[in-house]
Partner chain sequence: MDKRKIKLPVSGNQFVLIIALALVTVIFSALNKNYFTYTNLINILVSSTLIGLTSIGITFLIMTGGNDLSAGSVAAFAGVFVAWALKATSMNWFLIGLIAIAISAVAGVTNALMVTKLNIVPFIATLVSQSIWRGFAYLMCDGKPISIADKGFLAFGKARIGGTEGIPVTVILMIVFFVIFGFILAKTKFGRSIFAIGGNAEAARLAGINANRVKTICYVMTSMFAALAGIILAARMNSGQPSASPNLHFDAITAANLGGVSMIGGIGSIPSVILGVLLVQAFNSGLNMVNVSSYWQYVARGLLLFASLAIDFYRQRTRAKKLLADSMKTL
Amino acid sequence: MPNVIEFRNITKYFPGVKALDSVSFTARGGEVLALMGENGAGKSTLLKILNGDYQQDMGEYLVNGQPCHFNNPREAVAAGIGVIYQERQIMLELTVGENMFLGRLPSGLFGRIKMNEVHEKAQKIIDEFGLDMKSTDKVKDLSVAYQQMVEIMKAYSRENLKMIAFDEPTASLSGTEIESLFRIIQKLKAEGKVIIYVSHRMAEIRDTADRVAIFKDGCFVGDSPIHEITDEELIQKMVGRDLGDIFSSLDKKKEIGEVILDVRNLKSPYLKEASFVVRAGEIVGFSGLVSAGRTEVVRAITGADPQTGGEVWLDGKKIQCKTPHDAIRNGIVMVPEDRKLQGIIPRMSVGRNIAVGSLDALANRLGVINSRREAEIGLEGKQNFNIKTPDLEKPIVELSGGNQQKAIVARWLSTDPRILILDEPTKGIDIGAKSEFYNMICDIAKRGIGVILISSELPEVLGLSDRILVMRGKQIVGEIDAADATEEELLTMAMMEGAVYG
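Coordinates for the sequence above, one chain, the form predicted on its own:
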């Protein structure tokens, strides 16, 4: 029999915020239910309540007609509930198999773990997913995408699984891995499992979901079979307004000045070669397949990876950044792809996360921080970038992904940089927040800052960039003015045999 999960009047308060307001709906087995809504609409909060991470203030949820209350994730797992969060929750030092069966490792005489059995079971699941990894591989040695797949396989391996929820599962995956995930989702659907799917990618929702439930400002505003609602109707319900063509409505009028950044034959252990320039007020987009080398270019520029050849010139002067701190002091700053591990300082307040990029200027010779100026920088960032938080003392980890990203941008803009690097800046951000980000990026370029934009979304690269560089095989293989480019041309330049655009 298909499983059923029913939410009844779920309400959740945080200090100064009503995160969920009497949310009621039903998720049924045998179908894929997509949750859609802007960042901060309440989707992730609801999943955390179901998983026992949070406790609701009012309301209840029923699993197969039985009222449940999970005090922690362990209780949820025991009841057959699996939630795959966007942030990875795995043990990097353990093997793939150990991660998959952690907490239920088979043991024999004297409690000794049967590792052969663990790896045998795990390898069968890996082969079913069609992934090029071994159960004995250490998770720390895997790519971010494969680490995410380990999370998914861990939930899939549970024999008592009744429901599985995915929160932005494809954000780090390539085309082949996404296909594998969708195939497994269809298998779980056929077995009558409840499948809840959170994504901001409209095409992905269309391909995967049977029904969509829409959230706005902590409220459930309705659901619909996916084939009975248009993209425009979805957006209107999510954001309360018609966004129209996001890119055509952008004000991109600006002056493009002289060359600020001149990269000549740059090489690193992870980059074959890259040469390009960025001008004042110019947005230079980097396009290409997953692992084409886009991030490796900017890591070599900023000193995150060692530079083994070539030169970097900034404002006519040769520079060499051996560390990211060198890059910051030279006026080159970067908003990284992995917001959780490389962007935010999770337990630190919103205000200090913004001001931390300016510590050199805030500290005196004895290292004492000017707390008044620190608070001013935090407040300026909150106001200038419309960061939604009840106060600047709130831990940044409690904000939505979009507001965390705004805080990181505010941090680096407070240092008055010459070059701003944005690596997948709208990853995991809803369409309403994306529109706000796009306007923000255009405004930054108007200030005369050179912007390097790395994105796996072709419409984003085309809609924001003035000029686009295409990478393949760890080197730049093409350049084209954005006004003259099409998705087909970019794909033609980027494609390699058997590769899928990421």
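Just so it is clear, the structure is predicted and the values come from calculations on it, not from any experiment. Numbering follows the first chain given and starts at 1. Rigid core: the largest C-alpha set superposing within 1.5 Å between the two forms. Compared with the form predicted together with its partner chain:
- Superposition on the rigid core between these two forms places the CA atom of Gly218 2 Å or more away from its counterpart.
- Annotation for Pro459: C-alpha shift under 2 angstroms between these two forms, rigid core superposed.
- Glu296 is not among the residues whose C-alpha shifts by 2 Å or more between these two forms once the rigid core is aligned; its shift stays under 2 Å.
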The other form holds:
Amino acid sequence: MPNVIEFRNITKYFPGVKALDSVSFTARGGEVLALMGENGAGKSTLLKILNGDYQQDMGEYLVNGQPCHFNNPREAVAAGIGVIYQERQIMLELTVGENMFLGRLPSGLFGRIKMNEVHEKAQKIIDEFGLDMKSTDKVKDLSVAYQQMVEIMKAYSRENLKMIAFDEPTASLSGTEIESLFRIIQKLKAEGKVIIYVSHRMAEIRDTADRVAIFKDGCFVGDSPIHEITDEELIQKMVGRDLGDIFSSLDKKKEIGEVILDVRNLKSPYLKEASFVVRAGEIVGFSGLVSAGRTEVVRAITGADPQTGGEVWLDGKKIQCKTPHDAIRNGIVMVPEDRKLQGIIPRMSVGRNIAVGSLDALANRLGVINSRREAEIGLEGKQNFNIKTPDLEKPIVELSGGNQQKAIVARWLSTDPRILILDEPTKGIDIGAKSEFYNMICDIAKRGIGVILISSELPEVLGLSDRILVMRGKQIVGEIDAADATEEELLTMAMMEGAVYG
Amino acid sequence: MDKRKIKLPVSGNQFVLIIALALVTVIFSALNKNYFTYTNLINILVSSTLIGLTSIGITFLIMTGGNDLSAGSVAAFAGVFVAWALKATSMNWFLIGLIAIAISAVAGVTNALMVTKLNIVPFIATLVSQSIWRGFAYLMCDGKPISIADKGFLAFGKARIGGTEGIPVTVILMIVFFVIFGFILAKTKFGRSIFAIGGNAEAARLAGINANRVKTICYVMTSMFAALAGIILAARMNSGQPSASPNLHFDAITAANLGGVSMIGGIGSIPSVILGVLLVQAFNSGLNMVNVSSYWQYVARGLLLFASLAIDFYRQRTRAKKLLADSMKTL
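Now show the form predicted together with its partner chain, given that the preceding structure was the form predicted on its own.
Everything in the complex follows now, all chains and molecules, and the chain you saw is the first one.
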């Protein structure tokens, strides 16, 4: 009987967010099912439920018809569910064989590990996979691609392996390495394993997948045999969203002024190079896939990452931001990408979270904070940004995601900035709050503040920006006037060229 | 604004601590009728100065996500140093005390360097100092306690304001420090930075806060407070003892945690910690007065910290569960 993995109405909540909304789909053995969707569509949450990292709040997860409940990844692995992540999950100091049988190494008298047996079994699988490595090789001496193979073989070495999922497996592989990965995937498929393949790369999915399941905003949109759907249709399903009205009703009329920010050949350890300008009142959109280098640009500007080359000019003066503190003093502020890890101070009150960006201004020479002014900043933030909270004393973590984010924007606008950087400002926020944000962003630009908007949501970049820069491979690869651009054009620039293997 | 809500003068956690303190008092009073007497209660206050002063530093430190296991050793070193210097030099006792505190600050600086520059976890980094400074204390006196004869210094340990039945000077000193540092934590930029770093270090950094500088100040502060505690102890014992205060950091950590200072950082207030200090000292003194052996006292101490940590854990978990339940209802 072929293996079958089934999700029935799986729903998963995080505080303030519904990450998966009644997702139902089936993956069958003997076919490769690709999962596609924009960043934040729910693919990673789904993988984590598959491998027991998370547990669903509602719905059923069936493996071969049996309802499953994994309390942790260990239980899922033991049940024959394997997920291969981008980050390696193997022990670099151990040998290939040891890694493959870690946690169930055969032992003899006094717990002595039967190493010969391990290597014998391991070598058999290596040969079966047709790979040029030895079971006795240390993993740290292998290439990244082979390390990944070790992980696959580790999952494969369990006789009960039913499903194997790959999360962006080709991200760090070369052309030939990708080919051998695909060969192995075909082998697993022929053996009737369920294969789930998560990737952004269209060409790859066409090469390897049989069927594609599309996700959007935590919902399953639909699936289709891969040869019955065109790239255009796929992209349209991934992005299609009823936000059109919201954007057309935005009042974007404003004066665009002089250049405020001039970034010249900026480099960092995580960024190849970036040059661009931002004018007063202008919204400059940054488009591109995750890890295209968008966040890295703004982190280098604000001193969150070290600058290794290039110059940043603000209002005609060269500035040097070694730390975020320097950037804030210069009037460059950032609403970071990950609200939870980089934005909010969870158990601090809403009011203090808003005022924490203005500590320098709030403190007198002895460092004593003007409590009245602090409370005013909190209250102004709450009113100006319509933050829904019964009182400002409430810990910010108890607010919904959208209201938390409004508080972070309020934090930075209360510092009276020149440049406001918004990195994925509406990630994980419901549609209602999103449209509020869009109006807010337009108002901010009208005040003459230069806005840098990073977003993976194409309608958002198109609907808000005056000018759009597209990034790929840690550099800017194109610039489009927002009025002339389409979603398809942006996604094509970000995905198609160069990134395709082979 | 919600006008109907009546604000209590104490928070929920403080209320629980007051009840616990009352309970401990009632139990030990029942077991030993000398427990609930003016003299003994003052004695408890006097003894609490050591834990109290140290807990101020420890509170700041834990709130940033740090910790300090070297406080007891540093206190012993400072006590021995003062005793040694009073004998070996003719300097004024007050000046000697200041020098002892200044030298002890080096312990804080090295702790901070290990944590911020070498990325060593606070427990291990301060374990290094724990051993080194205890060693310095023994080396300074060759393992033998140094007795103190300086009248001015001994008077500092025993003097009372308001006659022989009045309030000890050291208790007043502790109260003054509680007030000053309570204000710093609640009302200054430095205090706010501590909350921010402990709450979310990366968010604090991106909000322009220099976390390493704040942490360094907290480590140095803790060592200086521990030194002050060690000096007070020496003055009260008429000698500098190299084996003194082996549990100082332990009791101070317990007091801070009982006082609602979360071990994950980011939460705490000095008024609650004061109650935690009183609870720990009332507990320790009570055990002494009902003749519980010092071996069993170690067990009891451990259990008290365990109880405190368990309460902290359940408090966090209940909160997290409530939050998720709220999200599920509203989304």
